[in-house]
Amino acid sequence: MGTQDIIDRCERIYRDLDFGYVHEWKARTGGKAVGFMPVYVPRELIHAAGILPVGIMGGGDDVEIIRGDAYFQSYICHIPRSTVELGLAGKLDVLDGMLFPAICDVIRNLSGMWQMMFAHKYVRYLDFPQTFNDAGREFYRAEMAELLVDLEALSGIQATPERLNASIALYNANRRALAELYDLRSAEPQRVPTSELYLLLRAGNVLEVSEHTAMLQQYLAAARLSQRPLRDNVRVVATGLFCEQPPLSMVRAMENSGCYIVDDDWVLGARYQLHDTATGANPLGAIVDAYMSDTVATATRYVEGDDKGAFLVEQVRSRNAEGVIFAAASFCDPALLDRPMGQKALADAGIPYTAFTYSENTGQVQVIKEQAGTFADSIKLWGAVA
């Protein structure tokens, strides 16, 4: 199968707000499906309980928000309002539950609204520790143990250590395939257009993990044989897109502006961990350990001390990037409050950057393309800042 056939399927999944794959999977397996909001949830636990994890990232630019605006102020970010719209339209009826991980006050409030709107469905707000010591570890382990009990009750399947280890192994393989894809894009960006990588990531929100890993491996094999021209583009890192996702049109606009995006933080939960989770006698403890001590830096995760921005600077250097684009969803408090610290770290390191905001139904695509193109031209003309 060639890259275009794979990407065509990914775009159909991306556009399918009726979640046809989830309906088909449930009919075929008799299993349950649970949705989760960004940024991170331990998908291994859901999978080990025999449940299909389904990433819910709003309605994109294909949903007109009407009823959603009755639940949230119109000036906040777009994703909770479009998610409410999907729920009230029956698009998410295929899900047997929803998980709302701790991201911000908006998602916390959305979890409470969901409990009232869909009282017959399983709903849980997942809290995560921001203190990474023994107390934080014990808190998180208790939170994950409670979640696992709930999932087992929902599915009727016990997540034994053997099942947990098997799920961990599957998600380790998926993360390795994604890392290989990112490495190929960084080394030879013309072989992995960013819009295609983005669609591959979004497909992973819906597909069963082993099926998604097989898709990634097929794409990698085909991409290495592709003959696409290398363009005189500027290599940039895109950051701030960890929660509300950009519309595909915006990703393509940035890509066509003279920028090769060589690293990013969209669909971040799929790449939240830096290395494999250990398998063994205590798989739940291994999942806790991985979260506590082996994850990326992001605005929703507390960083102690004066190291804010250090991870971003290292991203730029390790990917041989020439600049950074800060792209945050409109009114995203975590991203916008984090941005000045990231900008200071970049300025101290002499790395140029630009910044804008967007929404998942943005009408600013042309403006964003022009801004990204101007940024690319300035780097070509003047290079790094002093």
The other form holds:
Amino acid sequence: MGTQDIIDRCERIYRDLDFGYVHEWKARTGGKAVGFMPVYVPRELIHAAGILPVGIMGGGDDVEIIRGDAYFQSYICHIPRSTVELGLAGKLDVLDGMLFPAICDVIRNLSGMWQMMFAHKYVRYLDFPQTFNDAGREFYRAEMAELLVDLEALSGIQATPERLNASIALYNANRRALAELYDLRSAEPQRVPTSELYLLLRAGNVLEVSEHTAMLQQYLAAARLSQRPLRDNVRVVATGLFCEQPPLSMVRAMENSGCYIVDDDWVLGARYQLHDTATGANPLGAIVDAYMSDTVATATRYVEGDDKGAFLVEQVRSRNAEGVIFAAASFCDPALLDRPMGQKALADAGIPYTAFTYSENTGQVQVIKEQAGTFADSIKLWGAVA
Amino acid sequence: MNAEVQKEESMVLQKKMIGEHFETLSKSAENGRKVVYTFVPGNLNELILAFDLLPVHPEVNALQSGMRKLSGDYIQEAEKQGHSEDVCTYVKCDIGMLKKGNIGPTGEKLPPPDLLLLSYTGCFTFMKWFELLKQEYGCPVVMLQVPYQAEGKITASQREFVARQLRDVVVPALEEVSGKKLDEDRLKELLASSARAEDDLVYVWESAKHKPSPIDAYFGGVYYIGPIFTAFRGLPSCEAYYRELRREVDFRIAHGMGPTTPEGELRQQKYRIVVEGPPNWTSFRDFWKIFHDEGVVMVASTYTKVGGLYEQGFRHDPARPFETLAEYCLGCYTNRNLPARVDIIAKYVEEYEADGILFNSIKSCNSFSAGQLMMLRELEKRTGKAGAFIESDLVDPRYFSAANIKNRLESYFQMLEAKRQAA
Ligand code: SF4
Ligand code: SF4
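The form predicted in complex with the partner chain is what I need now, so please give it after the form predicted on its own.
Every component of the complex follows; first up is the chain already shown.
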């Protein structure tokens, strides 16, 4: 299969707000499915209880907001509005439960709304530690153990250590395949257009993990053989896009603006961890350990010590990038409050950046394309002068 | 003694307490006193005082800047420095104030923090706020994470998590900055004093069940929470303030009097309203006047519970110092899930025999605002009372549209009248 066939399938999955794949998977396996909001949940636990984890990232620009507007005030990001819209339209009925990870007050409050709107469904707010010490570890372990009990009750399948280890191994393989994809894009960006990488990531929100890993491997094999010319683009890191996603048209506009995006933080949950989770006698403990000490730095996670922004600078350096695009959803407090700190770290390191906001249903992609293009031109010019 | 003198006394007391506190702060360097910045909701005032440290609450500075019409400039200053127009304006107001010299509400310069105590309760923005301040001040930060009451109750694991952080992390950090060991007896004394003041505050809140109500539980209420939610809880001056306040309330009950407002006593009380959400500070007096002019009294509010829902029975308990502090942090209003918040408001409507429910949705504050429209609809269904929904901001004057708000409220009051006529 060539890259185009794979990407066409991914785009169909991305556009399918009826979650046809989830319906089909449930019919085929008799299993349950549980949705989760950005950024991160330990999908291994869900999978080990025999449940399909389904990443929900709002409605993008394909969903017309009819009922969702009656639920939210004017000044708020868009993802809760479209998620409520999907819920009220029955599109999420296929899910047997929803998880709301602790990333911001919007998702937090959405968990309570869900409790009221879908009282008959399983709804859980997942509290994550922001304090990375023994007390935090203990608390998180207890949270995860409780979640596991709930999931087992939902599916009727015991997540035994064997099952947990097997799920961990599958997600490790998936993370490795994604890392390979990111490395290939960085090394030879012409072979992996960002919009394709993005669609592959989005497919991973829905597909069962081993199917997704196989898809990534097929794509990698095909992409390595692809013949696309290397353009004289500037290499940039895109950051701030961890929750509400830009529309696909904006992703395409960004990559057609003269930039190669060589690292980013969209669909971050799939790449939240840096390394493998250990398998062995204490799989739950290994999942907890991975969360506590082996993850990316993102705005929704507290950074202790003095190295705020260091992760971003390192990302730029390790990817040999020339600049950073801060893109954030409008009214996204975590991303927008984080931004000045990231910018300071970049300024100190002499790395240029530009910044804009978007909404998942933004139609203004031309403006964004122009801004990214001007940024790319200025880097080229600056590079030529230097 | 007439009513005005009675009213005056608690206000005079509070003004004096605040004046002295800021004076002490301005002299902290000379006197070798160390300063801790921390947030209002679920704050650890007794613990801070037990170490003889001086607390500063950035939200209070921001709201004071709003009332003194300085916040607009501060916010623009922060935006000039690269902060987004979209984010919480308390943060920007604070950062703008810092950039313009850090002059506090009484006109004196605020000392920089020796420690940022990030008690992370009920709002995610607090975390970003102190990450930002850490860069500005370069001082240590200690994080106290307080889990969310997502199921509407405090679990044993949550209580233990908070208590353990207090013992393992927060106390050592306070010991380090103060150079003192924790004196548990002193802490217990402070906690016992807090509980006595809390008793009196609950009495004051519940007085609004009287008709006419002797208090305005929102516009007046924001003054009533001043001492207990900030630097004074645990101190004899705080107890004295609430004793006095209670005396004044008793006086007004005995004489069938309403609350004193900037426009005079509100005697003719036409409608009784329960309010959800913080007030707007930049046009606070104008906002209050709209209600006063229509004979509206606020009989209960949720904003005045951001530092604790004492009427549900919580009191600081000197017998279990760490557990009680943990429960206090866990219990504040914005740390409750939305169904619990709906329950609280519904109960207020019933117990305070309210005619309606007002939501002031704050642009800045997702912690309060996200989901409020749904809460309002639930409440209308459950209580049968009409609700009003307006939008403004805490301290950004650009988001207070007086004409718009007035129009909305006027039609709301007309609706309440029509409902009353029909009944
Ligand atoms: S876009 Fe930002 S503010 Fe909105 S739900 Fe996501 S993290 Fe929260
Ligand atoms: S978001 Fe709300 S609770 Fe949080 S700091 Fe801002 S005003 Fe306060």
